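What follows is one chain in structure tokens, specifically the form predicted alone.
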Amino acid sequence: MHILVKERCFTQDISQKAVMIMSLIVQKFGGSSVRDVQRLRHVARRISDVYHQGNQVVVVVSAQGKTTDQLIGQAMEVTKTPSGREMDVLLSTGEQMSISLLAMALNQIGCPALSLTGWQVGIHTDAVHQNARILQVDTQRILQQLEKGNIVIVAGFQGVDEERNITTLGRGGSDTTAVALASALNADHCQIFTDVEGVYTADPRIVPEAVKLPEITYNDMLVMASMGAKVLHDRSVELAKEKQVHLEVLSSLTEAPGTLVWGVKDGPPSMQGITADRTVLRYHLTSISLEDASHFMTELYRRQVRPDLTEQPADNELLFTVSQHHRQTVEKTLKERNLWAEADERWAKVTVVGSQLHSIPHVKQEVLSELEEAGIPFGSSWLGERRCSVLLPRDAADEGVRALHRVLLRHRE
């Protein structure tokens, strides 16, 4: 990824307070943080406080509440097979509403603010509609507005390809927008505001005794995000690791300290968190030769689909899981190769995330035994260096998370 970077200079002997006053801060607020007028005004006041401390502020905003889901629903009422290009045009309007309303809220309380869409900013992407990757970020317009004393409000989740078509970055892509801007602008801080107070060992709404982590490595956070933790988008963590952007995850609703995501080195073998992915689809192919299975899987990888929990329980059989976001790609590939399998939506993938898990004695057996003792049936499982994943019935996912969190707590004592 090519990033245009602004050079910034600092004096080493000035106070920490002065450093903060001179900071350029990128803040990202998710859809739940701006879901209604009351929360928009609350966010505006938080931004105002940071701005009036003397900071330059760039804010990335998601669509309000369930706006994206509602837009998808409207599209499905028109056609079950909308084109990716037109979906991107439609879905990008959600963020456009948010940035304009937030800019109005800031102007109303005396803070000069300007809203910009992804293409107005100059966020250039590839041409993969609904799952685009950022290739380049121009900073000229943002820097001009910051120099004028404006707060810049940027639409997350979107950009423009070389043909000037609107593109979107996939669900959760506003996190990636924030990290890309923080890197391009050489920002001093990149803060991701959510409706929880940081990164926990499990979703605290499911596991009340979950522990908030003061810090977590890029590597562990990347696995947690890719395995279903909704606090950060996995591509944003991947980009933050690549560009060494330190992230702070914190609540938009409270003043509590958050979790720092950065490149601290891995320590001894440890468990960091439990995640659940309820978007998995399970496919079971029968009467498929080893050669056909190999060609099929190779084609999925070529199309950026990474099957998980893959196994061959018997000759001429193939089992694997994918995210439901890849359903169309998998089924298109099956059809092209004259194969058939129906997507099984009854499963969830629950994962223990940590460092050097395969070095913890009998960890997989301990995980499976805990599920057995809780009376939770399970299917395929897999142990690697950074995760131990188990396939569970979807309606037992929460119970499975609570059971495996007991394992985690034993290992953290």
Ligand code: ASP
Given for the second form:
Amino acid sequence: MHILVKERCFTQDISQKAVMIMSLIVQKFGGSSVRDVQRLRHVARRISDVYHQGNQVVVVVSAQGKTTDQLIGQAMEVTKTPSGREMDVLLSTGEQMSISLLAMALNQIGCPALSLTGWQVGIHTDAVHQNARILQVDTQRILQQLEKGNIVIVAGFQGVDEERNITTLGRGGSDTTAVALASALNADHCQIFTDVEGVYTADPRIVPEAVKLPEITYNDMLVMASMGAKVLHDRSVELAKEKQVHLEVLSSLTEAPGTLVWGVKDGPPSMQGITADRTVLRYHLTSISLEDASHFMTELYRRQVRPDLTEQPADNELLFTVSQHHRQTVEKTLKERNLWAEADERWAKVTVVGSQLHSIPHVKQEVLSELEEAGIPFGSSWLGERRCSVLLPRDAADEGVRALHRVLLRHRE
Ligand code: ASP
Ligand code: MG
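Here we have the form predicted alone; I need the corresponding form predicted together with aspartic acid (ASP).
First the chain shown before, then all remaining chains and molecules of the complex.
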């Protein structure tokens, strides 16, 4: 076990014989870990083991399997332009289902458990529907229930704004709920259970040679998550770093040790992982003056949009990519400035993540040659301190990840 056990509650009887060390543990289970009755029962048994060892347990759970996607599909059948507010009311029902089912599964095996939605707990967020940020978490109700000996099951991904509208935290946001709870409750452990055994140098479903990392720093993990690694929600890593919450990512299906996410100190120049973001949008503006291009970019930055892989192939052209959830802002900004470009969805961004990549000689050249050798066409590329990203056709993304992983393996030898 990588985590040092902190003593939360230390009681000794008068004869000093019995010593009990109790921890407060936050465990988060993702959608695939609770996708059907069988998996729900399995998860309930795991939670029950930890509880019976004398720990206080708070569980955060996501919607089962593909429930969230299905709910989005249902909304789209009604309208292509649903309001963010109503989407959040709809999407939050997925987690409301899974918390109650998990509480039932625990009760069934004799564990006292109780489910709470985000608004019942008091998970307060800003009012940005579908991408809300947690501002504050009330702990009173959870602590009361823990005192009574209950396991508390909290709905991930949801909160409530100042006006008591339901909000959601962005896709994959249950991880962030878990970290926010672990920090607010000052928990001893925050464990994120998923269907892989931790954080790998690449998605092991795409790259069979991928290596499990025993540990990774917050910074490396943050770049991995924001460049498309789905294993953790990027905001959860940001929050964990800010609040110094040590995360453990591990499998809900096996007992294998997972990956510890902690530490801020960068090691020597190294490559940590390869990611792919298949949701990027690419825009190509033609006949735009240099001045207009610079004003347009400034405006996007002002609106919190960070274009990536920006290029000016000719004096009057501008190419850039943004993440899909900035589509509306980009298109609104284009319209306001009488500019026009269509979002091109045929691209993916593959990235080598690491520390001090600048200090590895010819790293960008090596990445591009490996792609060339594999016969994969590529567009813009960029090398920074912590990542080297390349734009590829979306249907070549998996092949691209495998090629970049060969580069990584050479450097990890
Ligand atoms: N159910 C939500 C989603 O599918 C949140 C999560 O899984 O963390 O994005
Ligand atoms: Mg997830």
